[in-house]
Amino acid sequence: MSMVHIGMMQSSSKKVITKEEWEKKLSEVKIRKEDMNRLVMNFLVTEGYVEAAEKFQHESGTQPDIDLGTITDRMAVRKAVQCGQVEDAIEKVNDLNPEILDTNPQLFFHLQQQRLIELIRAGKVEEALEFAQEELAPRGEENHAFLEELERTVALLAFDDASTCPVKEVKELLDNAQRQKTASELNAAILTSQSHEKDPKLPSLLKMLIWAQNQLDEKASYPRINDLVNATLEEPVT
């Protein structure tokens, strides 16, 4: 028997299950409204939208566990990071906090990193190995992790042009999306030290939902949700 034969008899032995009769199973599911609201507020606090945060409170009702005030100087320290100011990102959470880097060395180290990046980004050469042999050597002979990031940031220096750097793996740290990890990274720190989630529960009920159909596509033919943005109920294949 063909492996097409097998797999249109797996196929045909799925119970199937129609878009009516999954609606009617959804319709006897009671989710409180305050939980969903609850939801939101933690998605606004941990992502940083204060001013839809604030907004939210006033028309849901719906409380913070966190001092809405925060939310700002943890924005200001977060887009510091984003554009490149990395000095001043440090200044800031230092202020808001000083324990959040005297106790987390692997995050100086990547603040220490990017700091690094910025001054090969602005062509500062001398500037750059100087800091390199001041601020982060010392730290990568204590951790060889450290130490092969180092060396990875060192090699942009190996360019007249650092961007035509033909290496991928060591071009990327001129990235964006190299500001935004480090950004994040320390923004998950300054939540865990106000007692707050690192990142919020809505992106991960997200991901359970794609699993638990990825799942249930082995059983039943069901209205999949591929449109997580509209959460549009697909019609079952049959």
The other form holds:
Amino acid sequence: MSMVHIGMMQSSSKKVITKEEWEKKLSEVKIRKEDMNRLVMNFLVTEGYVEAAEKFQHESGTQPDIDLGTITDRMAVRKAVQCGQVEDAIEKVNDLNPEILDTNPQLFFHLQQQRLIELIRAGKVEEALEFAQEELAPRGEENHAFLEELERTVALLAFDDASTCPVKEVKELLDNAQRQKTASELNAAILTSQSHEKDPKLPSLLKMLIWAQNQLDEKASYPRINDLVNATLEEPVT
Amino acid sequence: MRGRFSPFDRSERSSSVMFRATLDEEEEDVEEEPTHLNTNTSSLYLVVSTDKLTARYTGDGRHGNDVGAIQANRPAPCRRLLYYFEMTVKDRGEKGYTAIGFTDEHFKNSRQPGWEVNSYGYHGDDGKLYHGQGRGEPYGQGFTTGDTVGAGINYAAQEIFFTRNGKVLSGVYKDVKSALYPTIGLHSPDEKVEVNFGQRKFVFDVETMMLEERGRRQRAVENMPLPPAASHSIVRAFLLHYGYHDTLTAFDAACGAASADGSVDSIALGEFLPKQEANGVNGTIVTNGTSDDDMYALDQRKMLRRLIRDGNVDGVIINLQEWYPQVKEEHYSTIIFLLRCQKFIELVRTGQVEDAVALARTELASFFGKCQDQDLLLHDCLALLAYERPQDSPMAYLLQFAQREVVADAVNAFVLDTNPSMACIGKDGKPPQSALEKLLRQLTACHVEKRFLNGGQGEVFRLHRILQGGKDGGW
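Alternate state requested, the form predicted in complex with its partner chain (shown: the form predicted alone):
The next block holds the full complex; its first chain is the one shown before.
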């Protein structure tokens, strides 16, 4: 019994760290400027801000962790998908590295699906039907998930004006977000093929900060940062 | 050999991060692991093999104080996620009273692990878990000849766990925060066990357990909600803060172009405009979160940074004195000092050694002996003169771009410091920090504090390694 009691005592009495004490601890942390530069460079490169990355290399002397030339190609591919020119995007990816699509059937299917969506959007019904039956249906036979996706997409053909489609899951295929989704998937695959992480480090570190703060909350009351953008220290809750 | 001429040791050097481009000084944190049984702690009733990995009981096992217990030679290392070791029962002897567990430094070698305070034991005869008393709690199955059992500490979860023949049993809260030693105990005639501190492959797959633990943590981190475009705002504020003007222009242009396309990113950016900027700063529309303080003297800071980047130190000094006359004051002498050192470095770089010597005599000598950090930089600068090829000398770091960055950042901080609105807030003399820096400090401080509250146990969080390393640098 006494053991249980001690356990409860420990969890209920949180250590309180005042703002002053915490600020002292913060000032003892060593942060290297070059690490921050690298973090910013990694963000610019991964998100595809190629010009900004070039300028930053020049202004800060930070070396990018990837050949900047490849960003331009990657962005061209991304933009092609975002503009609905899927065939063009596929061609560009294959120029870049044919293995990307060869080794990634799901991505290839999503690109073909996007191509079908674009045909339907453009009102090319016959062409869309032909494409669906010849290119997509055989893949659907191999994979049940692909088949469901195909059926959902073909449903768009049932509406003269697809914007009147009552089924949300079908209608949203025509949204800009669908293009973004396909573009992001392709972007990530290209980055992975270049042995680069597909996500920038900064957002993960921000998530890690939120997580670390939540973890510490269980043991102590201390000044949190809730507003990440302005990085303002809150007063500790007591 | 250099050390003979240098009055400074390495630890002193590492303290002056502010003035100089950092040398690589990654701290060592390899902890020594237990490797064998510590025969100095052995009970009288044990015979230990020459490799100190096998123990045999030689007592009678008649009462509670003739246990043959023995610790490992070192405590379980704690700056990590997990520690684990195993024991195989070679012979259960008469009664199979073998035990595995952890004990603290007050361990008694005549008592089973788990019987005494601050100890944990998993016992073979009854399969019970003992913690700090002579009575055990139902825990797992017993173990006997041919069985391999293991004991581990999960520092992340603060739990002790045991395994039996490769299967993990449940974890128990580790209330003992002091150092714990791997310990085994034997207590009936002819018992014989062999321990494995990792010299051989473990029966239990500890690697997978570690991966799962990391995976759990990684998923928990990934599930944290992030305000959209937070990264964009933070990057933008960073570029403003340090006066990376060209980068900023290119970044804004790219974001603006994206908004013309109606892309998701820029829509999200618009939503997260802090209130005061909806109206724009100085009449211009800014695309995302920035404070007035970040905008302060941007044109001046941008120009100063460019001058330093191009090696034009005189230009910086002239501009600074014109724009900020207070730079001549004693309080700001460090900035002048840094700039003069940089000028010296630039002269050495371009091979104007005689001019460099003249500069040292007229403008640098007077700074000697004022403060240790300054002396360190001065010492290294002057040492450049000793080498025919300074770019191959130990001081070559001074000639790299990174040192210009150090000076440019210091000048930038000086200018930001002249911002009257910052002064009113009362920043008690701390250099102004970008949001990114504040966030990274907070991140590190949270990890340090949590580890401290766990008794200094668990992995050490190293931001530098995460940024340098692969996907997540172990995190």
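Numbering follows the first chain given and starts at 1. Throughout, rigid core stands for the largest set of C-alpha atoms superposing within 1.5 Å between the two forms. This structure is a prediction, so every number in the text was calculated from the model and none was measured.
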query	finding
Asn176 C-alpha relocation of at least 2 Å between the two forms, rigid core basis	no
Is_shifted Gln213 between the two forms (CA, 2 Å cut-off, rigid core)	yes
